[in-house]
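In the form predicted alone, a lone chain appears below as structure tokens.
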Amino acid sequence: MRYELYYWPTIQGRGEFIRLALEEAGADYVDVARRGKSGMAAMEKLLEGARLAHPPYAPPFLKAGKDIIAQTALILFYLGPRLNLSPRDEAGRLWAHQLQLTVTDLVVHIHDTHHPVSGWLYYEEQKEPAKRRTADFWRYRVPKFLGYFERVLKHNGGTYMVGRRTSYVDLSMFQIVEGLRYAFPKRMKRFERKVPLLVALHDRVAKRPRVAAYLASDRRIPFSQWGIYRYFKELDG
């Protein structure tokens, strides 16, 4: 099957998640908004649903045959057993449904500390709070999530997060780990001694040979500041 990605053309934001998963298993799939003028048409035909039975309510969506599913979780919950990347059994594919729910969590967090008002305001409009709202992200949010996942880790034997072979669910912490190293390189240097097996999983996933093709293709689009993952030097004490 070849499958129909739709997100932003521009950024990686929460469509990198469901990237990361197609390229690591050598789907066939295209970026349709990345088509230009006329691939932001049919992404733009399809949110306004007038015809659909089920309209997506945002990007990232997937189209699969006659199938569309929306919302990242989700979709990778649909991907797992058609890409080999969720465990086979119902038990298993339900627990790195649950974790990846928890990572959905956690990039909330992370893109509320440049936006903690609005993100209809300019990060300029909201700097001080982004200030206070970044500390508290770092004093308890990362301690909180980072330490839940390292735990997981540990517990499952300290190479795969779920079960005994790669699954979208450590494809998705790389990107959690890559993603803070952009965001605050200074605070992610100081707290990766307290997550090493994180820290060693994000290193494996970047060199399995086709996750390592695609982050050296134009195919990866670079960290920028319109993502969710935003680097502002005052946010990075």
The other form holds:
There are 2 protein chains.
Amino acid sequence: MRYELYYWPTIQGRGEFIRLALEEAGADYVDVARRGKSGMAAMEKLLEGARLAHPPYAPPFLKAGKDIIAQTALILFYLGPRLNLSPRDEAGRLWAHQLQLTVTDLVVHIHDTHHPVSGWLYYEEQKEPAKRRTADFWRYRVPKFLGYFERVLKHNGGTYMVGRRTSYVDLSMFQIVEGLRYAFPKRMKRFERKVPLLVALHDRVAKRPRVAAYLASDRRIPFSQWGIYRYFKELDG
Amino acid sequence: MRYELYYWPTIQGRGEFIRLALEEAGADYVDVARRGKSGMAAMEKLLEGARLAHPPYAPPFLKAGKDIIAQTALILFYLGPRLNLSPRDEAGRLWAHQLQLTVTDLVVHIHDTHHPVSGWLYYEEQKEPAKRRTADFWRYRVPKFLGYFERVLKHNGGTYMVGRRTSYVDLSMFQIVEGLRYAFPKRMKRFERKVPLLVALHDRVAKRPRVAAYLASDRRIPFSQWGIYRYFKELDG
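Output the structure of the form predicted in complex with another copy of the chain; the preceding block shows the form predicted alone.
The complete assembly is shown below, putting the previous chain first.
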């Protein structure tokens, strides 16, 4: 099966959680919109999607044979058993999905630190609310979300988030830690001592052969000022 | 099977999407935290959940026998086949879930119109960013989200969001329209002509015997200034 991933071609964004899973599994996939103008046109055509039975609301979405599936966490739920990246039993598979949905919630909070008012306005136009939202994020949200993931990891033995081998949830934890380090280097450095198991998991994931090869390749789009994670000195107080 | 729903006892909030499904199905359920102090204590105990295999991050969560499941959309995905409120085939069940996850995204945007900076601060402390976020919400988000749901409904024949009978997605559309009418009566009145099928679906759902009985009962918590939907005159410009 050749998978087709449709996502914005210049950012990691939400698509990155899926790219990491496809890469870790060594899956046969095409990152369609990165194939130049024709790739973007193909994505836009599907997004207009008047004739699709199950039209996506927004990227990322995945084409797998005749199936078209949107929503990051749902794509991972779908891919999990196919890529051998989720538990095999139904309860374990739902639990991995539940954790990924909590990652989804966290990602909104991360994005909204720099864009609390509108995604259609520049950061500079919402700088004051961004400072206040960021303060709130680090005071309440990060300790609660990452503290929760740390507890789940500890309860599961400290090595894997779910089950007894690497799952897409582990890959997502890597991306959460990696991104927070990019966007908030000082704040994250201070915080990391509170989540030692998550940090160790991040480091192990980064060293997995396929993940390491991916991160070193040009298939990994660099962090920038256009994705979920953005660095602004004044927010990293 | 007696289901136990755990959610904040004084608001509709995210729990309402699940209450509506349980009520429409005539399910045997307990709204645990509404059973006074002991109910709240039971919820808090499960939230601390150090010993649970699958601890919830936050309410709502559902206890079904030994299963404990969190995340609104996942609870509905789980309940769908059990309450006969989702398509029977796997593709249809995933599609209903995908739509519900898009509802989840919309709900965050609705909530953040009045609390764009922090859920721990009063509205009055974030009134200016709230006005700007609300303007953005009605200019971009509402037309895009509700326009999408309207197209999906039209494409499916105009009567049901998915499949050929009532699903939890229909119930959620009812709650979206009902809540927007409460929070933004003027803006919603102007907007409704653009989504006639959704409005008609809302009206049909409201008249379904079990839903109508529920809405007229004291099990339906009234809208208030503490839930997802809140009315502020200055936001309803």
